[in-house]
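As a starting point, one isolated chain is supplied in structure tokens, in the form predicted alone.
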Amino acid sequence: MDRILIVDDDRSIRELLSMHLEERGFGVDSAGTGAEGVRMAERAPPAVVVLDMRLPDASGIDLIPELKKHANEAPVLMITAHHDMATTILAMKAGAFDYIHKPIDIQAFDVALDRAMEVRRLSKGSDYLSVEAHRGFKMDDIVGSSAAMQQLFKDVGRVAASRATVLIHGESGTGKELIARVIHSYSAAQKPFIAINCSAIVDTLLESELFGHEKGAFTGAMQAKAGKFELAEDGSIFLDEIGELSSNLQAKLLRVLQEREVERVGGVRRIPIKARILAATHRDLAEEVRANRFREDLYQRLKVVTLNLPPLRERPEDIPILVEHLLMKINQRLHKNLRRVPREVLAKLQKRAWPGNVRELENVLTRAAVLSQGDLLLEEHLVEQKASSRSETPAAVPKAEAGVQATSDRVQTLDEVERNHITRVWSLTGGHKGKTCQMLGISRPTLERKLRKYGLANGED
């Protein structure tokens, strides 16, 4: 039997709560100062503490940490009167799993409660991806065990040694740049790598950008710069979003390429130009030709090689290693500690689309450390922002704020909530008044009102 321990100098809290939990079956302790619940948390660890946040020996807040190191890191649930923000984030920053604000909302409480089982249950379990510290991955590596990624790991070999040029294809997120780098890191690391994407800059300060540009060329051209071909020197030049050019650059792109020389805009000089090529797009450069929006010539210049980046949809294989090195990363860049991914949360990682692919998972992976506590990713932080179906609303919302009954889609009336939470909260005071109106945070003639209101039996004073 899972038991609970309640530290609360309130006995009336205690005991209402002692009788709802004892109710779900759980075994229960309970203290009434911040002492002699560390001393019950010692000799029994709970799996899970309900701490109130002032006690009359101690701050709640400055206990968690004993508490949990006592207790086994057991969750805790932290309650009070006070509904400011302050309070709020320094409870959550101490280390409590949940904040419970008095009086005490009960199928909020049992939210909380079973999604604190729930972390307990996924802690001690043993079937889990273990994010090793130490692990033999670079940062800017490209990872995958999957055919396609295995594929593509002897073709970036191959490319990398030539000097040929080469058009990288793939979704937004796929890690364009990231394979760029990687060829230039294994054919000519030692030299400049220049990346430029086509689409962020309007095209008459693109020019400029990639041609480089003479003193006077024109208004505040101040002094002379190199562009781009010319900075990259014999080392690598990336063309990120390349299909996003203009017709006109598109033309003297073609004329670099040809004859592997620029001329600086405002200039007569030809600059010869020793720069590798790594272009890439997410467009169908093909499909563009044949719709007269990119140059055939031009195409056939940058398709020497063409290296085709799989999305991650098309690989969910991958998505283990990918979230162990992903984690690595986010762990070395926030100071986090997530260590453990379980199975089931992987699973479900790997039945996601992922439009916007490794990216995407990184982001949702970062998303989650930071709001994670301890060395374990919960799958309530992978929650998209924007839910696509009913299935998808997280479990943290209770039914009753949601407005949806548990065995129909009709919204409840405002009325008919009130009556389930007051009828709930009177069979769990037994029937006492004083209780009632203690756990509701309302008065005694209003409990009255309300009684007779809903047909309820009166009870005890």
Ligand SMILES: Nc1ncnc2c1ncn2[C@@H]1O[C@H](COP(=O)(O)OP(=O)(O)OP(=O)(O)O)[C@@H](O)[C@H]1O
Given for the second form:
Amino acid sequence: MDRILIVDDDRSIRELLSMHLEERGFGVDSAGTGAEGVRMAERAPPAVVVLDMRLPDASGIDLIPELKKHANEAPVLMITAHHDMATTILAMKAGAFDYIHKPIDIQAFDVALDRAMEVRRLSKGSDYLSVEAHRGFKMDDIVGSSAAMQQLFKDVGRVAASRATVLIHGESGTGKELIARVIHSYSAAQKPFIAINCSAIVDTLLESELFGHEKGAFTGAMQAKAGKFELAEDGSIFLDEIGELSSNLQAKLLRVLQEREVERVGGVRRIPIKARILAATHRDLAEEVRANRFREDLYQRLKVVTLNLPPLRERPEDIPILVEHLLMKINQRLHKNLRRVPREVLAKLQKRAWPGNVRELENVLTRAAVLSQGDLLLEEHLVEQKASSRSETPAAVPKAEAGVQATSDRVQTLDEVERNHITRVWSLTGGHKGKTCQMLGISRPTLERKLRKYGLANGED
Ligand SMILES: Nc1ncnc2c1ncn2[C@@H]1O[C@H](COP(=O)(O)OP(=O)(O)OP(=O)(O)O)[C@@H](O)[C@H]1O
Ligand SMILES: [Mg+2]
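Switching from the form predicted alone: structure of the form predicted together with the ligand?
Okay, now the whole complex, with that chain kicking things off.
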């Protein structure tokens, strides 16, 4: 029989809960003080602890670690007062599993208890993937165990040895940029890697970004500026989203590739280029050529070597190693300790469609890391991404970031930066105000004011 330990100085609550729990078939121990609770936990380790926030001899928060230690890490459910949100957050930080408000609603209590029992079952189980920090992964490694990825690694090794132009094709979030960086790092690691997103800026600006411009080439061109091709020197230039290039720029790019020379906008000098060209697209360029949206001759120049990144749903066998790798990265970044993934949770992840591919998986895991306590990844933390319904940008958060970098010519206002940052944290926490405040280090009224100001929420619960 599973035992539940209740630690509360309010006798009526102890009696109410004992009666209810016994009816549900649990064994119950109850204590009126912290010291007594710890003694009981030592004598008969409970499956779950129900703990009042305020006790005559101790604060519930301080008791959490001690109780957990004596109760084999049993989940702790806190009983809190409604108005006491700040303390509730502290309790969650101290390792409480969940909280229920007074006056106790038995249904809500049962829901929290069932979750706690489920977590306990999972954490007692031995069938999980464990994330080891010292497996020799590097942060920017690319991992995959599927046949398709293994083949890709071989191809990468082969092309890295050459200076051939590479066209990388794959759906959004499959790792196109990562592959480009890996190719670069195996072939010209000490040389510059210059990335430019061909879809993020308007045509005229893109032209001068790519090829540079001379002083006075157009209104506002106060200084001469080197283009990305020049800046890449004898390193690599990464032309991201090349399928979005206008026909005008397609023609200009073709000439550059044919002649291995660029001319700055408004200039006459011909500047030789030595950079290796890496290009990526989520489009089927052969199809774009057939539809007359992409130049055949340019396509032929680009596809000297083509690497195809398969979508994640076609290689579910990569999910365990990706989860392990991504969690290691996320733990380090967020100072978290999410180290155990139950096999049944992993199986659920393998069944998802992942329209946003590895990036979506990374976002889902990041959110889970923010939401979770302890070291166990739980299914309830794996929130589907709301933004994934927007087809082209399955991952709203990093896309926004990419946009910021790509349009680096325009300086953002402080309000924009603040709005972006709040949006990001707000979406990371799944719209949880307490956690958002905690992460941003601001008070709840401040958060609510800012949410209203930026039209992110109506500022009410
Ligand atoms: N095989 C992999 N191993 C490890 N990390 C990966 C792998 N594939 C993708 N990632 C990670 O997933 C995220 C998305 O990858 P990346 O930005 O390279 O995708 P992309 O194809 O360029 O996406 P988009 O089309 O949205 O720009 C990155 O954080 C990257 O490090
Ligand atoms: Mg990309």
